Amino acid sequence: MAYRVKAAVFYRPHEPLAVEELELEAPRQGEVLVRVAACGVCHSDLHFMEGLVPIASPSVLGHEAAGVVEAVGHGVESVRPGDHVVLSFIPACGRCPYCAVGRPNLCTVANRAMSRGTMLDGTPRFAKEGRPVYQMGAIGGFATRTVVPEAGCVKIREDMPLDRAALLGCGVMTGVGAAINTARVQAGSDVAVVGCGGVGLNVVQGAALAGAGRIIAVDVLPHKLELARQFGATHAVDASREDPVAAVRQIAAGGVDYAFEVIGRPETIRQAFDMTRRGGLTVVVGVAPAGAEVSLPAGAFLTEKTITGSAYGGARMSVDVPRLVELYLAGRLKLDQLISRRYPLEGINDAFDALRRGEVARSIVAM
């Protein structure tokens, strides 16, 4: 059995996505058919569209999605039709060495599937006129329906609005998780966040949730700095007007305990490292272009400064997503304020244009 769905398809870098009809195969064993309610428009998608990071093509992009289960394949036990779910673009296998030690965000099987644009068995479920169409992160969320692995579905409360829940699938989890899971920000500490887009704002609010003292937002766009204050930043540095490293080190004498880079550029990674005080931690969250390299002063390591990456916010999705839902419903996690604009699927290229111009924190494509 195959379903007819509408989807936004990536064919080549520097070209608009094509909104067209595709065939969608029914779920196989261990897979789930989901009616997508909403999907966030993320910078990671834009990296593929601009050719900065390679991806299989043609491909249905979109990896920050939530929806309702419509059907399940043989053997699926954790969800059933009618359940509301957030989709995970790293559907951890549960068996590889990383899953075995409790680091499912680094799952080798899921990351291999993500790099190929397939399901965990190495094949996609979308097709056009019989030819395969790949799906980003074993999701392909810019579609009215999709098929995902059971491990890529996290059941949530039905009173959680699905358009807000979609944001938990990437931007919120990546940002909040970088602060809480990866860095384990300590109460009263000093934090700098370089880049205050959708993910950076969530690093800010993750640091605020952890009880950080000073939270210094760094960006070149004043409206993003103002947004950062709404999410918990105590100070703002306009990097278009002043040296951000000097400014941060003046606000937090000697530098910050934790610096987060949420852009993905070698020069801003270096800035974040230089903002970090002796014994501090620099966390790289941004996705850098393929092949990019960073140069760091070797002598700095004698001060016990540390630099690390954060993949998917160190997420354990089955645990962390329900917790974030509870925080939102308790009024402690800001999601409504993240959504700058909503677009229909047919307006997806307008949504990416707004993202390129830096006009939005997050846009939502509502199906």
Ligand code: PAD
Second form
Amino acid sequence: MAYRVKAAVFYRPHEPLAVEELELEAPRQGEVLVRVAACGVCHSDLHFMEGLVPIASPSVLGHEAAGVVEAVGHGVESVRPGDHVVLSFIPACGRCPYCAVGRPNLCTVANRAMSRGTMLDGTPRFAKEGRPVYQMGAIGGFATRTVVPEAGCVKIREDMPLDRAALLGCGVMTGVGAAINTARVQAGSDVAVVGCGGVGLNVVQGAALAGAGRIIAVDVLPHKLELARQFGATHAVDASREDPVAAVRQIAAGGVDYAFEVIGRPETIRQAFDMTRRGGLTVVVGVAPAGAEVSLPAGAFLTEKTITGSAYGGARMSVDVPRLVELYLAGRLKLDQLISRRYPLEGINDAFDALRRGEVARSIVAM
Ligand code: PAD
Ligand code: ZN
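Now that you have shown the form predicted alone, what about the form predicted in complex with the named molecule?
Next comes the full complex, this chain leading.
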């Protein structure tokens, strides 16, 4: 059986998404049909739309989603119709070498599906007049319904509001996870976060949850710095008015223990590295344009600094998502304040324009 759905489709860079009807195939073995409740608008989707990062086309974008299970394919055991789920854009296989050593965010099988824009078997479930339409992160969340791998479904408590749960699917997991899982920020340590958008604000709140001492927010927009203070930043640096490296080094004598880059540009990656103190850790969260390179001062390696990337906040979704839900319901994780605007699916291009202009912490598309 096929379903008719409404979805936002990416055809080529520098064009608005087309909101149109697609066919959606029923879930195959090990797959799940989900009615999407909400999907967040992340800068990673914007990178595809701006042609900075390649993606299969045509493609349904959207990878920060939550919804309700409507049907399951053969062999699905972990969820059933009616369950509330957060979707994972890295549906880890559980068997590859990365999964086996406890690094499911690096799963070979899921990352291959992600780069192809398909389910784990190499085919997508959306189609337009019989021709395949790919799905970002094995999700394609800007749609009224989608089919995802069972491994991409994380069951959550039904008293968790689904619109806020959607944010856990990317921005919150990526940001909080970069601080807690990737960097393992130590209580009392000094942290700088370069870029305080939807993901960076969550690095700030992840550092606060970990008990960091100074948390220095760096952005070029004063209202982002104001938001960062609400999420736990103790200091703010406006990089449009002063040199952020000098400013951070002055606030945290000589630099911070952990600096996070959450924009995706070679210059700001270099800034984050330069504001990291001797022996400290630089974490690159931002996704840089395809082919971009970063240069680092070779002499700095004598200072035993470490630089690493963070993919999906080192997520172990089945463990981390329920923990984040509990923290939210206990009033210890800010999600309400992240949702600056809500758009209907028809307004999705306005949501991306607002993101491009830096107007929002996060917008969600509510189906
Ligand atoms: P966003 O547009 O909401 O936030 C970016 C922020 O950076 C904005 O607040 C800007 O004002 C700020 N900014 C821009 N230029 C500068 C500058 N020169 N100095 C300081 N601040 C600046 O984006 P987002 O938070 O949705 O995403 C941020 C990046 O994280 C982006 O590259 C996205 O692709 C990446 C990402 N990575 C992963 C991952 O797994 N690593 C997951 C999700 C998103
Ligand atoms: Zn994202």
